[in-house]
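Listed next as structure tokens is one chain, alone, in the form predicted on its own.
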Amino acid sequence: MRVWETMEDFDQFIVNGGTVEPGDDMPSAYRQEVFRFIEMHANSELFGGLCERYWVSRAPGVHRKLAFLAKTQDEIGHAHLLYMVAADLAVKSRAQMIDDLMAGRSKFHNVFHYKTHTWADQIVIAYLVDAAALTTQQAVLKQCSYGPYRRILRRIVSEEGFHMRHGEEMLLTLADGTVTQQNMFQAALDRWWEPVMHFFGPPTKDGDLLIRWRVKSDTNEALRDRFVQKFVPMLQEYGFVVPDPALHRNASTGKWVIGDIDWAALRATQSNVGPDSAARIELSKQSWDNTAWVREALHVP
């Protein structure tokens, strides 16, 4: 077990290039972040899971849904990761944690607070949504000073690429299909773009400790702009118009210019009072509740 006299001991091991493990004697503030921020993850992956799964039934044909149901035994295999990772910072227990989440009291990413109203927005969401993710993960995974998570990241993006290349594979059908399969992806896109560009969050503060201690590597804009560089262009590419009247881009750098971004619908969100958010957390609580006889069979807390 590592132990630091000082955090400024402690910080200067991070900027070394150092890695916490769990039985490190952390300072306090490091083990609520990093824990707040995997809890986070792993919640997340669990609606995932639940939203992918809701789309099993109603998928077009045997392909699609075993391709759905695949995904959501992925999205479930990566809450369960997390949690253990999480629980491990002995911060809440994995009990608590869940009961947290179906109350209502914890967070998760403001893209699961949205009803999916066609097949086009779960395509969205299993092309834009995911890859916005993998953006994500990606950064934390590069130097995340926590090891627990950057190792179990490993398997996480290494699994969210095949999403995300799922994801492609089912815009690409509807972008050669009909014009109407091409109109309801562009009204999905229509709906979900402001969701995406929040997803990655609003402006990171000065000071963000995240930052500060390595478990992100990147702010929120680096992040929110390495995707639209990315996926701007492949969206016009395939015959869409990207939602956002401000776009352009920049005369002299060439690299694509949003828009002013609205942070009011993210800050509903964070607060569980989004579009959808009782609807997927009592969506969650039945979930659980009906799975308890599982639970008592396995004597799994």
Contents of the next structure:
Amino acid sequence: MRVWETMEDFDQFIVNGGTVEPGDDMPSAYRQEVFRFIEMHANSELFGGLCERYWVSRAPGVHRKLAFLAKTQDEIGHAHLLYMVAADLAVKSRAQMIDDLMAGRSKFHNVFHYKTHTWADQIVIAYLVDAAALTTQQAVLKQCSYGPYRRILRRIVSEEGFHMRHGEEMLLTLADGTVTQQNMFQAALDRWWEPVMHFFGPPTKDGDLLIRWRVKSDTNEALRDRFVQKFVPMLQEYGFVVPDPALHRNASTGKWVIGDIDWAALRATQSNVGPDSAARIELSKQSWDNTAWVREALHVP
Amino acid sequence: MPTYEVFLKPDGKDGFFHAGSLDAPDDEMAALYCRETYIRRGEGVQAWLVARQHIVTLDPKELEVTAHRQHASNDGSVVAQRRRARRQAGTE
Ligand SMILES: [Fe+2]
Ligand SMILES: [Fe+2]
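Compare with the form predicted on its own: the form predicted in complex with the partner chain:
Next comes the full complex, this chain leading.
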């Protein structure tokens, strides 16, 4: 167990590229920050899995159904891995985290506070949301100071890569399909572009603890920008219109510049009062309750 | 419920690595959870599950001193210095 006498010592350890392990006597503020971040990530994976599961029976064709089944299992698996890492920080037990989530006391990513209207919505999620998640996770994986999180992310990131490619494959099916299919994707993109921009979070404040302690290595704006530079041209190449009237290309840098973001909708999701928050929480609670008998049956000695 | 540590051995020359952990009521369930959570795409050709409570942990402080045993390793600087000295002596 490593001990740091002062916060300055700890900060210096982080600046020098140190990796913190569960047995270390880390400052409690660091423990809380890391825990909060991993718990929210775990919750979001679980909700992602539940959202994915809805489409297993609805996806067109056996191949897509199986792929969605595998993806659902991946997301639930990611949640499982992350809850184990979070629980080892000894802030809350795994059971407590689930309880809090089902009771609406915990946070999960904004994109899981919205309804999916059509199959194309799910494709936007599979492509853009998985890609956005991958962008943020890669930035954590790069140099996260908390060892167990960084190691488990390596596995998660490699699986998100499959999801993104699967999403792009489905997107291309619509892009190369009929006008109806193309319109369906455009309508979904119109609904989801703002939530996807929100996904990266509001501009990072000076003195952000997650940056200071190298849990995250990039600001929210930098991550959003990285995503915009990659996906705006891609969506345009596939024949779609990014629903941002102010979107333009900076003549001197050649970089894409997005319009001002209205944060009201993000704030609502952060307080669990987004458009579909209550229904999503209820759905997760139902699925948890419905599977209680399985847990009981499996755990009888 | 006991916590198990999961170790996987990938195919090929690499040894077992620590993949993560899981909670399970017994060994049989631990094996099931391990397959479902850790081995979905051939991540391991062998797997070890060890109840965390059975792991013997050594004090890192006792291990740290071994990283500074100069007598146990040799960076070649003395040899380089001697060789240099010999070369110089030869050319004079
Ligand atoms: Fe995931
Ligand atoms: Fe995913």
